[in-house]
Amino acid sequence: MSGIGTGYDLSATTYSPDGKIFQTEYAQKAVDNSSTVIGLRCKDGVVLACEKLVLSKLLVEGSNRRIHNVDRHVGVAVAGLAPDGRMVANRAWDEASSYKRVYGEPIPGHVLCERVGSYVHMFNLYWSLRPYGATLLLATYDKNGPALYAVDPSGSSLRYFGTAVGKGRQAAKNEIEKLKLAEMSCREAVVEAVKILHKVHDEDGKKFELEVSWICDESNKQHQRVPAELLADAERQAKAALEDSDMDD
């Protein structure tokens, strides 16, 4: 009975007999069922890319952003419930602002990741709160160089060379593992990220748009959206690669 959560999923403070916290697992499920988000750490920076389904023809392009600025040297991409992710991103902004005010310098990436992870974990400790249904990928570029981190609904904070979260995460991870990220520039990684998102998109017939940002030497070590012409060129290459693949099949 404990395996399906009966009686043990009413609070994030209750363990099941086999050591599970079902509320946290349900929050992770919200992330796993969301649109795919990937992060790639390259030799000169980090690229974040999100797939966003167009839910209505009336929706203005670019609405419901999933990539946010936290500081000049930090950006985040959200998978899962967008409003939950926005709240965590706002907390990250507060932490970065507070650190700079107290210490007079930008917050290091690993410090920000640990602070955000601790904040998210707090929502797994009290019966009156629910865990955030969002995972954040943090792209940073500090004095130690570029770095990519992930904070999941449990509050776990990990550092990656490349990762993917969301519905197409496993297929995306398989593609990321084939890349030589240590030898790849961010400009090249943008193209590869767009190709991966087009390849793993499994909502046949449903329109989607891409949101891509980077923080690298080319962007002067500041987090910003990739140039429109680069994104358009990457989409052209991704669609051409898909067509070639279909012809081979």
The other form holds:
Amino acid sequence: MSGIGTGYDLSATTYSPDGKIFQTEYAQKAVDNSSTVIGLRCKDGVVLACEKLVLSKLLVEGSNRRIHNVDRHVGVAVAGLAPDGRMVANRAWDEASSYKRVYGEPIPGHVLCERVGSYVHMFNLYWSLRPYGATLLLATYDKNGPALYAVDPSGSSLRYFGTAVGKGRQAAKNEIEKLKLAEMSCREAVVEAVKILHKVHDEDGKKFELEVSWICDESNKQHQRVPAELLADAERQAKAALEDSDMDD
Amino acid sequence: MDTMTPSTSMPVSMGTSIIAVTFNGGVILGADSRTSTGNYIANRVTDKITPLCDNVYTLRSGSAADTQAIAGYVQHFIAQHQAEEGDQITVKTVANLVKMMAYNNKDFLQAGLIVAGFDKHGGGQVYSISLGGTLTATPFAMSGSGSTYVNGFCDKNWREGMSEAEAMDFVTRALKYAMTWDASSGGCIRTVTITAAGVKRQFIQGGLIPPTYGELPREQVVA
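Switching from the form predicted on its own: structure of the form predicted in complex with its partner chain?
Starting with the chain above, the whole complex follows.
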């Protein structure tokens, strides 16, 4: 089978002639083909929202978690291969825990982001390991305020006001750019996030669930799932907005 | 009888009076300056106030060697932390590092430290780490053999939100009484004031410390 990277894509320790490491690029593809995950950093906190395709009627609602708690003040949303993301989230938990033990204070967002980035990058260095096929969106709220970071399979980590990963990321990012996040509260951002996910969802008839979490002043600076009534209300608004735009067509 | 030769087999200890107080805008750390080896005063002008980093200092009591070693390690850990964190380290974190050293090595150490400093998140803070590694945060703290003589004085005269001048007066008077009554404390008074503006060191020569009630006037140091 000949593909784009033939001959140079068998291991993470081989460069291609044009300077790419194809294994890392392929890992990135695993993320690009997964369901959409978005993160929004507002004036009083951060919102994470995942679109989860329900693959079987036999699955209990709410299973296949994509958002994990790393510490009270840090939450992580996973896009890409779920088990890979889970491994990285566990590592983040370890880092946060050891930092707290040694320094006596909760790990600052930028330190955790660096550590997770270094860890993920390490898997791009060795022949015997494969890169993680997951991107993590970190939502943190420390003494310097709220922050949103994204760590991708290459190990590079960037801080964002808002970002999207996965299948619908292009359309989602277009929508996010229209938002005035610096003036928005998390409550409002939850509604916007849900609207965006509904809008960019592939209309192939598959049922999908949403997993939305936040960390903000309203949640006492703790990372938790968004209250059920807020989520239900957001879904209602999102469906109404879609119908409106359908009627316009 | 060999009463004149110093006993070098006795541990060098800082029978000490050390005190740290928070005031409106920062902290003041104060200490006496006597280090004794048995009855011999090995150093009568000791500096017991040691910097751990730019904004946090520590007062040392107990074994001089042990406290110097702990301070050295903590300075190193702070440097490591700063490399990752970037932002100025908080007083609480420094105190936690000192506690970890004291607690994890409790079988080998004899060290009572007071950690005090200023950071932009918590303002002026004082933390006490006692022999077993207990960490307590208080508005003011005192330690060392001389502190027992001034417990009553400090409780009576401490006030919340003092000005820098009032706090300095409180510290120097407390140390003066401690040095009068405790044989293991004496010499001169050293203070360090830490605020948002930075660090200021002051020194009160032994002869210039006002005598306590009933004491004869002290002799001035002959130049």
